[in-house]
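What follows is one chain in structure tokens, specifically the form predicted alone.
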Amino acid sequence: MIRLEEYVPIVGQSVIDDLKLIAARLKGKTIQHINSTSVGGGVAEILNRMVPLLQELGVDTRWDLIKGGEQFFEVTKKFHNALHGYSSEITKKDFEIFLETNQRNINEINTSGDIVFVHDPQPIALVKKKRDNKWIWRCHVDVSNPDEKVWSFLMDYIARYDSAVFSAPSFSRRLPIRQFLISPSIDPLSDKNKELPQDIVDAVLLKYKIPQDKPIITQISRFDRLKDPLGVIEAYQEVKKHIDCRLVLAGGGAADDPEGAMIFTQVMEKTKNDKDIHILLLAQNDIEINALQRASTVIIQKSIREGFGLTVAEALWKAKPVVASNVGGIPLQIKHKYSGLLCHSVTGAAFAIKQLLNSPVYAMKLGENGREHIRNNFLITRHLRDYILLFLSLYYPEDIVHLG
């Protein structure tokens, strides 16, 4: 595993010393993270990196998963879409399935941590087990315009927590409990983000038969309607009329997302007649994702809704010019025309891509600015500090003046 001292060349010794100092105040406290999957998606990715680092800091940390079947994850996907503002026919039976699964997990999971840190809606009802310990609900999705029926249902549980955490200011809601703003982060030393020699990049392109004879536009994302892969294809097709280029759509699925196969089929159908479109279904291969991003001329993230969009931070960390939708947490990462270009439509995305392909010096400058913006704001060391201060705020609220 990566050690804290290995981050010193990137963030400086003082940052690591500060982490050790504040973590010492959590001595004797146990932190228990709970979510629905260990692979796929940003939550699992962050916890896989963060839990060992917290343990190295001397913070007693563990990570538990709830169990759910196919029906449960179909329901929680409906919840996910509804919270993002998409109308979804959610029935009484759906709510019953959700509650039945949560009740089974309430019976099975030992929630004895001093601080129980619950991630997203899937395990939210576990708070019914709250006794004399502290509970935090972490919302990773965009709830700026949720379906009111689902939000009202969840509020019955959110109100029982001690604090809630959101990723962007626009997600904040009127709540009877304290709220914190903590943006997600990337790990610059993970396989997905570390520096790669050119021969590895070349080998990955060769493996997937992607020639380097023309500019490469890439979106790395789950095959999810909210990531709008069909819209990405349409933007590429508009660019292609003016500039010869290739499109790479690469990603995998998450264990708690049953819609992925259907969206993947739609993408394959829409692209079957274009030899310059490369559709890659990657099985959590972070080195390959890293290589594909580094080989790209422009990275796109054309989400319709987005909790935060860590793929944007990953691309910016590699100093790549990025075109991304002005939704969710993406505007926190991209300052328009400084660290990337924001768009609002397929036409806008196509225009921005053409601008970058026609102005390589400008594209390079955006990428350089983007890398420094990520270094200063969205690396895992900052995220660790915010979480430690959050934990301390539950016990020493008078000492925590600012967080986020």
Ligand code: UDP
Second form
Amino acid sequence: MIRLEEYVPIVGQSVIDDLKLIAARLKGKTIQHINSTSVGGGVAEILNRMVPLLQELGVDTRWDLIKGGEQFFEVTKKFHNALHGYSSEITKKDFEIFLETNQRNINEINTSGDIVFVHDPQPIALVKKKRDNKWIWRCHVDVSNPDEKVWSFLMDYIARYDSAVFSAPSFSRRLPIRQFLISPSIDPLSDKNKELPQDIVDAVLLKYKIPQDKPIITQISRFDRLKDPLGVIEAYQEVKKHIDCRLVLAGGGAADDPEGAMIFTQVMEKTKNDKDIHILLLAQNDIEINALQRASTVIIQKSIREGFGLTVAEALWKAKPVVASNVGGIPLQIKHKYSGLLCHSVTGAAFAIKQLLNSPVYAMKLGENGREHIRNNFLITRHLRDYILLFLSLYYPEDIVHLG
Ligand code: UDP
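Switching conditions: you have the form predicted alone, so give me the form predicted in complex with the named molecule.
The complete assembly is shown below, putting the previous chain first.
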């Protein structure tokens, strides 16, 4: 169990003191997070750390999961893709399945928290159960260009919340409720991000039979079309014509993502003739991901859409040079040529990777700048402060909040 005081050497005493001060104002209130999975993906990653830290700050916090069957998660995956601007046929039946599952969860989950904090679209209709408590909808996905049919369906529910939270300015939408901009964060002391001794890093590489004889380019992501693993392979193949290197594509599935197996098969098919490509289907193991990131020469995140991209923050915190697409929340983390390199295409990604492999001093400088940028903006202590202030703001009229 990591204690708050352990963050002092990283962020300073005053940050922790401030958290205690503002958290005390929430005395007597209960916070209830609700989402659809406890493992896999960024939301689960954050809640696993956020909930115990809020509890340590004395904020009575609990975390509930909705239950859904295979059909429900197929529908929510369609919604997810549609919100990212990739529509597939969404039928009347799909909307019915979505609402039926939400109704079942309405009957099963006790939503009596003073503040009910609903994450992403999957449980969005639980707000039908809202009484005189406060409800927040937290959108983690990139909704800069959503499919209008799905968005207008969701709007009926969003409008019933007290407030909505988005991760990046470009995602904000015209809404009849207050909205907040709060970017996600990583926990520098979690198993995923803490310092690791070299022998643990070596042991993980040995376990997965990845020799450390040449530069390693890595993407850690769920096997999801929007993470563009096939594009990563093409970029690697372009780099490989000029510089000998290895590619690691590592990821597991999320419990609420039914498309993973199909994408994984496509990846295996495309890479079967190259022994320098290592495809790892990981069980949830944060130390292993940490080790793979630390063993990498360059980290890539070639997403086509991205809510925030925690993997980018994780890599930068480890002072790794990162090449990532200029989409969603990624440019909040990477200032091009300062804290990493942004790309727009396979060719651009390959060019950037080659540049970093050819210029280790430049690559190191980008990584160091990246680490400081994450320290100042994307650690969990900043995120905790923003959430506590958000909770408090629900009890004040909007004009007072605006006056600060
Ligand atoms: N992750 C993981 N295991 C995997 C793949 C990803 O633990 O097999 C983690 C990854 O390290 C990061 C989170 O899941 O912390 C993914 O968050 P991100 O914002 O990058 O993408 P999302 O999956 O939420 O779209």
